[in-house]
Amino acid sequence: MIKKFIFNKPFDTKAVVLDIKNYDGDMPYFSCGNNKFCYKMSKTACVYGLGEAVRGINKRGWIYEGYCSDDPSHTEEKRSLYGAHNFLIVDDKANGGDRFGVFFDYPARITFDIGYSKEDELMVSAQTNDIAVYIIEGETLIDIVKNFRRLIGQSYIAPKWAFGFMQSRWSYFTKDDVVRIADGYENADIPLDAIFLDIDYMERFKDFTINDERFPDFEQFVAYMKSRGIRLVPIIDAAVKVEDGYDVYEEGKANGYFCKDENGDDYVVGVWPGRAVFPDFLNEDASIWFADKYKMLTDMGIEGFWNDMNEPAIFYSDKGLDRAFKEIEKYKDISLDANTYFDCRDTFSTLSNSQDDYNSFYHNINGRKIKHNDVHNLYGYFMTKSAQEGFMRNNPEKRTLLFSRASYIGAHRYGGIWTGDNHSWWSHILLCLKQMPSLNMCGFLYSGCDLGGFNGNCTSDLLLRYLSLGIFTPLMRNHSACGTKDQECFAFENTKDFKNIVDLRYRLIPYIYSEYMKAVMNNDMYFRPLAFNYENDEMAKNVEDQLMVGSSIMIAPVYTQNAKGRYVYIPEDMTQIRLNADASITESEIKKGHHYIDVALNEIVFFVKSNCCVPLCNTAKNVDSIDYSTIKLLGNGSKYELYTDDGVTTNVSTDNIKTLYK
């Protein structure tokens, strides 16, 4: 079912966990040569995958790149975002054609031209011929996903509390700000499990420091917030500030743990703290050293982290900045015309994330000097791997929340991801919906977007519609940028509407957590496109704004401003579940076919498959206080397989599944 093909000398990315011998034969489906792999597509073939990417669930008609990119503008013309997830499924079986998956295990830039240059051609182009390719076959689309997921290993399991609703912002600047947010949610009676701390909790943006003026008595504050049922989740950035006397910098410099320039000196870049250096996460000694630094915070009671800026993001480098200052002098005393004005303007704007910089620093990997750009896509992955392995060394029985911005396949074993700096745009609700199943195919189950949008000013109606999708994503976090309008649920009028929707998330936790855990244990998908459940239904294959969630639910969120509802395709007879404005639940049967469904801003509608059930419990102020004895089953089925455990330890087993009967 899985065939491995080795070309030249590929780098060991550690994405694959199965020991598969190189296949002695020609590679099927593709013609190969000059670092290129070409597959001829029929007009009816669909192409799925690529994890975190723009555009549709079916990836045909555009050109994508596997290249981790710090880009806050997620528009349709972009070719890459923060993750590099080089797995595709080609499906034309319904029309007598091929069906297979393919994983290009390659840590540098790789391009996927999927019917963009030539309508009938899938062309994959790598920078070099050092690549491992895996062909994955299976009878069904889900079979292919499961076989691929066996190849790359079991997905990360977050602690159960991390399935609750979480609030974040760049930035809550002080301890009082955090208390104000907690009070706001408590006064509005809206459940909350965590508040995030962005870069301003640190002392001058230095990793593994606390700003004692803004957050005095931090350890006691962490305990106080937890006594209120709220965890604090701090950010950790990839870059370490260059500062004499700063212990993290001094230790890393003394031991040679930072990435080097061509001459063997630490490569200096500019990020949040100013001049900074990058820990060499691909160097095992450096990786262990940096990971153990998290213990400073876990010893204070911290139980979760988010890793950021780990593509790695670069604002500027020393050499790039020097070059820019020299260049700008040329324009000082001249009249800027149509050509020179734009050249002058772009002198500094092109400093960020420069390819010249990525080609100018190096890693020490088992004594070998490796140029960063040759392994670029592994940096965020290895930062996540490093941190999670550190948690397991220091507290092997306990789950720690961890998710990252940058990632590569393999990182899914160590943490989740969020989809980065999206916008307060209606189109980004739909973008999030389309990204979720593609990420699941690649093993990233604990995922979600910034609800309400990170960039821009969110409106009440937009946040309500974002939440209507977000109550189903395993990672459910409201996050916004510094300088934008307040985006907390209690910051808007009619807070009861927000309460009812967030309450429903907590009522659904028994289902969401069960389906997540079963997907992990079975190498399955938590989110599926309709085409994966209804392979013989041509209409389902064309639906890209509805998803299957777990074994029983179908969702069809509203993502258009001022819409009073939407058209929904029902692929089989189902039970429609409606959360009404007064928080009551209504069940009704709905027949297969196309229907217009009214969905008010303060309502949620979802659908349960025939002969299936969904467990629903009473709401709670946080996950730890959910009362499972209040569960009742919705839908016209007779039973449900519920997964329950302590949600904290790593004791995960099918023995934790019990059958509930209606």
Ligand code: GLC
Given for the second form:
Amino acid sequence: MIKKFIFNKPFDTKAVVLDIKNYDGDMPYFSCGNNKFCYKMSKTACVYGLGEAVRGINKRGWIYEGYCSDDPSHTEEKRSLYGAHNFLIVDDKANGGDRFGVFFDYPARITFDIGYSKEDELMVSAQTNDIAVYIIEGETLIDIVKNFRRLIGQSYIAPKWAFGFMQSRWSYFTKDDVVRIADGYENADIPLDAIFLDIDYMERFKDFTINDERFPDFEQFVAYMKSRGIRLVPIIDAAVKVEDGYDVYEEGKANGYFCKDENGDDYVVGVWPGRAVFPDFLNEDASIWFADKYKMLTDMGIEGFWNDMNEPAIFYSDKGLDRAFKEIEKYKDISLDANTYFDCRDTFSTLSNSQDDYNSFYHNINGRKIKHNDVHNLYGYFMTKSAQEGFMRNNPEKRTLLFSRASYIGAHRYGGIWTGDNHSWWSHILLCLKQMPSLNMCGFLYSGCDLGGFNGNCTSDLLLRYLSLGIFTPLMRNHSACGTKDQECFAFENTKDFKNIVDLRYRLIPYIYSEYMKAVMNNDMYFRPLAFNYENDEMAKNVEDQLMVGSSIMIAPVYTQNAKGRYVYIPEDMTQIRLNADASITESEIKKGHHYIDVALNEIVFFVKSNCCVPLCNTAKNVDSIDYSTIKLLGNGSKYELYTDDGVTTNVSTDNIKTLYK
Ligand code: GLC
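Having seen the form predicted on its own, I'd like the form predicted in complex with this ligand now, please.
Once more the chain from above appears, this time first in line as the rest of the complex follows.
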């Protein structure tokens, strides 16, 4: 089922957990040579996978890169985003062709040309020959995913409260700001489980510090917010500020825990705190040391974190900045023409995330000096791994919320990811929808996008439509950038409409949590493209704006401005569930085929498969206060397999599944 091929000396990324022998024979499907792997695609083959990427669920027709990139503009011409998820599935079985999955375990830059240069060619090019390739076979598409997921290990389980709705902004600057947000939600009677603290809670952007003026008595404040049913989730950035007397910097420096330049000096870059250094998460001692720093916050009652800027993002380096200042001199007294004007302009803009920098610093891995760019894609992954291992070491029974921006396959065992700095654009609702199943194939189940969009100003209708998808994503967080218009649900006039939609999330928590946990335990997908459920339905294969959610639901969110509804493809007879504007629920049967479905901004429509049921309970102010005795079953089936547990301990088992009858 799984064939492993080792070329030369691959770096041990720890992405794979199954110990399998090298396959003794030729690699099927691909011809290989010169660090390249070539597969001839038939005209009808679909290609799935690549996790967090731009464009379609079917990735065919574009060129992508596995290279963790800090890029705040997620437009179609991009080749990579924050994660490097080098897993693909090729499917042409319905036409009598091939069907297989392939994972390229390779931590440096790798290119996937999927019919971009040549229509019928899938060409994968690595930088070197040190690569492990796994071919994964299976009867169905889901079998392939399950086999792959077995190979890479069980996905991360977030605490149950982290399935509630969460509010974030860059930044809530003070304690009073945070209280104002909690009050705003409470007054509008909209449920809320967490408020996020972005970089300004720290003292001058120094990890593991609290700004005492803006957040006095932090520990008490954390307890006070929790007594109101709301957890605080602080950000931790990858880079550590260079500052004499700052303990994290001093300790790391004294122990040699930061990444080094060629001469063995700490490599200094500029990020939020100004000049800063990178903890060497690939070095075991450094990673244990940094992970233990989170204890300062968990000891104060913090139960969740988001790790950021860990591609790692670099605004500039000391080295690059020096060069740029020298370079700019030469443009001073000349008339800037077509060539020189752009060069002059780019002198500073090309400083960020430059290849020159990624090639100029080193990790110390078991005494070996490894150039960063050769293992670039592991940095965010190892930051996440290090933090989660620290939580488990310090509190083995308890689940801690953790999600990251950068990732590589393997990181899915330690945390979730959010999809980074999207925009308040209609097209980004659809982008998020397409990313979710692709991420699930690669093991990332706890995921979601910044609802409402991070960059740019969000409007009430856009946020309502974003939320209509967001109520189904395991990570449901509204987040936006500094300088943008207020984006909290209560910042808009029609708070009742927001309440109606967010309430539905809470009414669906028994289903969402149960389906999430079953997906984790069975190495299954929580979000599936229709093509994965209806393999022989040619129509379903082309549907890229609807998804299956768990075992029973299909969603078809509206993602077009001013639309009053949308066309939906119903792949089999289903029950249509409508959440009306007055919070009542209407059920009706709907036949297989194409339908135009009206969906007002304050309504949600979703579909339940025939002979299936979906549990729906009463809403609650947060996840902890959901009353499971209020559950009713929707749909025309007769029962539902419900998973429940305490939501906080690591005590997870299929014994926690019980059958509910209608
Ligand atoms: C990055 C993150 C964003 C965060 C900002 C400030 O852009 O992606 O979510 O708000 O940094 O910390």
